[in-house]
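This document starts with one chain, in the form predicted on its own, laid out as structure tokens.
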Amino acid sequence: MRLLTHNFLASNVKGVSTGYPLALEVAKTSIKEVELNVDFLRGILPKIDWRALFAATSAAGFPELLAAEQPPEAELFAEGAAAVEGSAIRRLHHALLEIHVEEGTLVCPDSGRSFPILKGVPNMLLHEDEVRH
């Protein structure tokens, strides 16, 4: 699951308000690189939750990656910003597209519900008394 993913996933357990952001427990980590897209990540930004990209990429092991408040769009953007190895258009790109969470657990932040995470993948399935009807 990439952290892009997680940024938009919440809890549907009935009774919860928000559910939102699921804390993650990371067990397993990988990296799998993938080519720079600029333009995706203009485009994506204004979706993201600041907030909880940057305690996602703590929780996966990367607390250094990304500062605690966003960057200005200019310095994110900034002409040639994406050649530079380590800009923060580039911490960026490798914090939502390249960290791949294996194994470990979404957990609600209303209801305490834990949502495993196995091969990659999120099983968000809830029990039939967790359903809102």
Given for the second form:
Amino acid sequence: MRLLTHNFLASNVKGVSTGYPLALEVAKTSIKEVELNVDFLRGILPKIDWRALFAATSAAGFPELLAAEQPPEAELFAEGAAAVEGSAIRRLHHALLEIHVEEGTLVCPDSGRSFPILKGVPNMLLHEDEVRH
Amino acid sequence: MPRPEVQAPPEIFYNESEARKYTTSSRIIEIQARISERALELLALPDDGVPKMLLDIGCGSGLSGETLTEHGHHWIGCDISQSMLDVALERETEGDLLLADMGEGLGLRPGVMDGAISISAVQWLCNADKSSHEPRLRLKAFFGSLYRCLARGARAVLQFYADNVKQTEMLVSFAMKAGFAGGVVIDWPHSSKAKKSYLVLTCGTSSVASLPKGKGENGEMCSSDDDGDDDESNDDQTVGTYGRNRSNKRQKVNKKNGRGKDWLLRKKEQMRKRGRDVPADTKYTGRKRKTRF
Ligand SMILES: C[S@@+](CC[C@H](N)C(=O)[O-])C[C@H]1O[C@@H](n2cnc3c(N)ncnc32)[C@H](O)[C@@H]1O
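To complete the pair, please output the form predicted in complex with its partner chain; the form predicted on its own was given just before.
All chains and molecules follow, beginning with the one already shown.
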């Protein structure tokens, strides 16, 4: 599971209000490089919950990777920034798309229900009495 | 052979050996790839070359998702069968995978997905596979959550195999109740084998424009190397358009209250109370939008 996916995931347990963000406990990560695409990042940024992403990067063992507050777009998307090692956009790209949580747990902030992550796949299946309907 | 849905629940039917059999059959690989290409075409994403974030519902072993990857998109797939997901992992599909039951509702934040596809999966929702399963509630949870997680104006294209007309109507009516506009596009309606039905849904448009035309509607047949040409006609003929304009009685009652600006403002207030992040009200809120078809 990439941290981008984590940023979009919410718990669906009956009775929770937002079920977001899911707290992340990480036992194992892996890194898979992918090509940076500035336009994709520009499109996805408005949908990112920066705080949740920042917390997730720290939980995954990269507390220094991102700034605690979202950098201004002018900085992120500055001309040529994508080519500069360590630039804000390179860090964002790495955080969203290259860090994978392989083993760990997601914890619903409202109900405390935990969802195991095995082989990179979160198990979001609910028990009968947790289903909303 | 009867269809899989009538044989066993999906997580039982798609066990380890079936998952492997499914994913090594060159016939199945080819069919699923072709359906996925068509679904992506019907999704009508902006032609700007920018990768999108898509959802693949009932992604299985990743055959459908591979088509999304080939087109450069990122995707999240969810499936109820661990065995199918295991095969997807073995095949190192690019998408992120979730073990989840769509009938429980999709656990995703509102408005985050640029589009969704589902290939040969949603018909499973019409069955009650456990004593606790009530298809109507599962359909409601599924379409409601799908609607919420899509960005405004985004589409979902769900290819399905219905047992009968009633099942198709059931899927359509629950999609409409969730707020979608759209309908069913049928390719190759005259061929029992090649016939494919796609539920083409748009999120957040106030009126229904026309649906794309199905392939082979005029009686031409589908051969394996000829997908027919659907480009010759500008005619906006649709195959069953549904939506709020042709709403059923129940929705008409709702309509008295209007799903207009007031309804929207009320709804937004409700969402705020539930602690959701809701955009501020502006003069644009609840404004009619141009349809994107
Ligand atoms: C015919 S396979 C198609 C898989 C993939 N989309 C493809 O094109 O190859 C149908 C898939 O739907 C999944 N499925 C059925 N019911 C489901 C549910 N309630 N939630 C999630 N997935 C489900 C099955 O486990 C199976 O993997």
